[in-house]
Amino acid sequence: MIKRVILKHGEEQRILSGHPWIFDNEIQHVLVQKTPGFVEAEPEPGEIVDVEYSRQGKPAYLGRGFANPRSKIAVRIYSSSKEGADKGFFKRRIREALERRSAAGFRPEKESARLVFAEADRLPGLIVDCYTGWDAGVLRTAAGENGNPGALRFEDAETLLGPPASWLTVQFLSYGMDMRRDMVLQALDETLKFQGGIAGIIEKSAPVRELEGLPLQDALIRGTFPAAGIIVFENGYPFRVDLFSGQKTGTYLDQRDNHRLTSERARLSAALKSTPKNRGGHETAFHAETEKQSFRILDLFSYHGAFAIHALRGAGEGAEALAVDSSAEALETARLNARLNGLETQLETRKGDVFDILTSLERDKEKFDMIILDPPAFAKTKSALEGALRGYKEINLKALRLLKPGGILVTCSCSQALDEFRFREIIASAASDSGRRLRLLDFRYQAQDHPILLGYGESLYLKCGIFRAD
């Protein structure tokens, strides 16, 4: 018998207005029926209950979820209506967001893409990524072996090697999805037919995992993954990925519009920068050369490089990168990806911290035609928000402090903490501190394969604006 959570007064507005999270305080009883009527009863971990509220005095039916009383949230809705949390229901969820992700021009047998996002695809806690591409131990060989000049091409790739592959990386997050674990990897199996078939599955860990009293753990459970990485391919350009390593699940799969953005802007202020200045119609071969100077690329938090190389590849020969992280072993993965794309003598890279950089870097008075920031979430949580505020402002006024008259800004905040009016308000505030003027290019969010639902604001969380500076 499906237990009956019954929410307190005014306590539905949320859940009308489209959010699937009741949380344990909002809950005035949860009640079994037993002969006679109903008693009091506190659902297991991960059952099935039926969610209602008090409407003029009679009971309104709200949705079903999975219950988890060791958890805030008590109950994540998966339906507004009646329905069981069997196979079916996986497999015709999961080509539901198929399909959304193929009208919004995704191929996922082409390129790597989140397939799904937990209650934004109303699958709550469930997160499927995939990636797309080559054994990167083998790939870089036989492209090696067959001469294979400058910047590696997806073309390329599929010459030598055939149809890629698709690994799969998946995320239990809430109590009664990771309870139907089998039933999930069953209907992955049935639904997805990728040409290259599904090489292996990882499965990631994230701490919400211990909120919901599940343990940690990351493990292949399924298949092979190379020791040597995958390559993957986004916009056309090559990076090397490991499952197991890398952030999130692998990479940042929800950067991918913003990274091709970035590459756009570094072209066309490349280019603006090398047209010879008119000095009364008489331009001379002498003059133009004196003109040109490097377009320089500042990439702060630059993990393995991926926006540092698509605004190396947008602004062309001789534009110069430098790419900041505090880890050895992500910097040195961007340098093979450098290698990968032909940029190898582009980009170099500088591992500490990067308040401390971006104060050396003022201090030599360094200057750059394009900086890149993309910290790790300041604010997790919205109790720190404050303290993430400074963060905030600190790195945006320090990076344009360093930023040439009509260089361009790339800023992002991943905190979904942090509103996106509050966030414009920090860069307004940074660059009045700095007497810069700003202007907005273009504002964007996460890449479409990690959809935002109205009503759901959680699934609204990456940011990133594109400023030109006077």
The other form holds:
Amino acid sequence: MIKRVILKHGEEQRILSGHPWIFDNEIQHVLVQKTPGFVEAEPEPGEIVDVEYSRQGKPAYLGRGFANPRSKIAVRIYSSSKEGADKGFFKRRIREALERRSAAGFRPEKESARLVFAEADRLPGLIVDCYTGWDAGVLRTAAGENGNPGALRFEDAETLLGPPASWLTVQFLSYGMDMRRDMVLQALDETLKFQGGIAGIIEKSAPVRELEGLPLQDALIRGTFPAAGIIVFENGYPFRVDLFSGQKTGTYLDQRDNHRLTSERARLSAALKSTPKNRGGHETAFHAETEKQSFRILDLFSYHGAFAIHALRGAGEGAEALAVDSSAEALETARLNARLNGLETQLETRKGDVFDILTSLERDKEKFDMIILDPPAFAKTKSALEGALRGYKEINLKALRLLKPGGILVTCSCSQALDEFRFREIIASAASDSGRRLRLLDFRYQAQDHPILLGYGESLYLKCGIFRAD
Ligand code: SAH
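Output block for the form predicted in complex with ligand SAH, input the form predicted alone:
Let us now look at the entire complex, which starts with that chain.
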């Protein structure tokens, strides 16, 4: 018999607005049928329950979910009807999620994408990322050690090795989903039909599993994963990904569109820069050449250099970038990515703490045409927000001091606890403290394969503003 979770008076409002979580302190009763009536009961972790509230003294239905008495999130609603969580259900939900991606222009069989984004796709606690590409070792051999000195292209890789294969990373971040992992994997198998096939499935852990009472583990569930990593293409540019040692599930898929916009901005700004000042015909080609300055990019918290490489590809010849990260391993991959993109002479890396490096760059009077700030989540919780705000303000302020007149600032925050309005306020206050005027060119969120579900604020976490400074 399915247990009934009855909410305390008033707690139904958030759920009626589309939020899928019931917190443990919002529950009045958990009841199970015992002829002739109902008695109090406690659900097992992962058990399916029906959620109700009392409307004018009568029970009203809210939905069905996975219970977990060990977690503060006592129930995660997966449906507003009384449907079971069987394989057919998972297949339906995965198909719906794929349909949403395809409607937004994603083609996971060609380009990596997040296929399932947990609650935002109404699959609580399930994340599935699809990395599509080629074994980096095999590709290197096929292309020849020295390869083509220019950038590797998707078409070249396809001509050499045939259609790309896909590797999935799967995260089971709720007890109910973890318990049903075999069914989920079967449903994925039966739903994903990619030309190049699924070459491997890797389970990735995340600290939130501990809050559910689940162990932390990364494991190869099926197939193989190449020792040299894989080469994937993002916006047409090649990047190496290692799904085991990489951060997140391998790379920051959520920044795909912001990378692309940054590339486009770099193209526009660099083109302006290389236009000879005097178009009146007095200037000789020689003068125009000597006037041309290099377009300088600073990519802070660079990880594998995705922003720097996109900006360099956009800006074209003569541009140069400095990528800064505290991880030597991340910077090594950034240099490899630069080589894959034919940019090895244009990308420099510096290992260190961004806060210190910003100070030393200012001391050295360095100036840049474009600065990218993409820090990790400074505020992981609401209570850590105040300290995080100071961190965001400081890096934005220091970055603005290094920006040339007319320079572009690309600034991000992936702290879910910091809302977009407060984030813009911080940037505005950094601008006023540094005596700069900023104009907003673009303001974006995470890419649409990480859907933002209204009523479920937790699904909006990434903010990215692109500004031009006077
Ligand atoms: N910009 C990247 C993602 C950045 S993730 C992209 O678009 O793909 C955040 C990065 O910041 C990580 O690589 C982490 O190693 C680095 N990091 C965290 N704290 C840092 C600090 N104080 N100084 C320098 N790098 C830091």
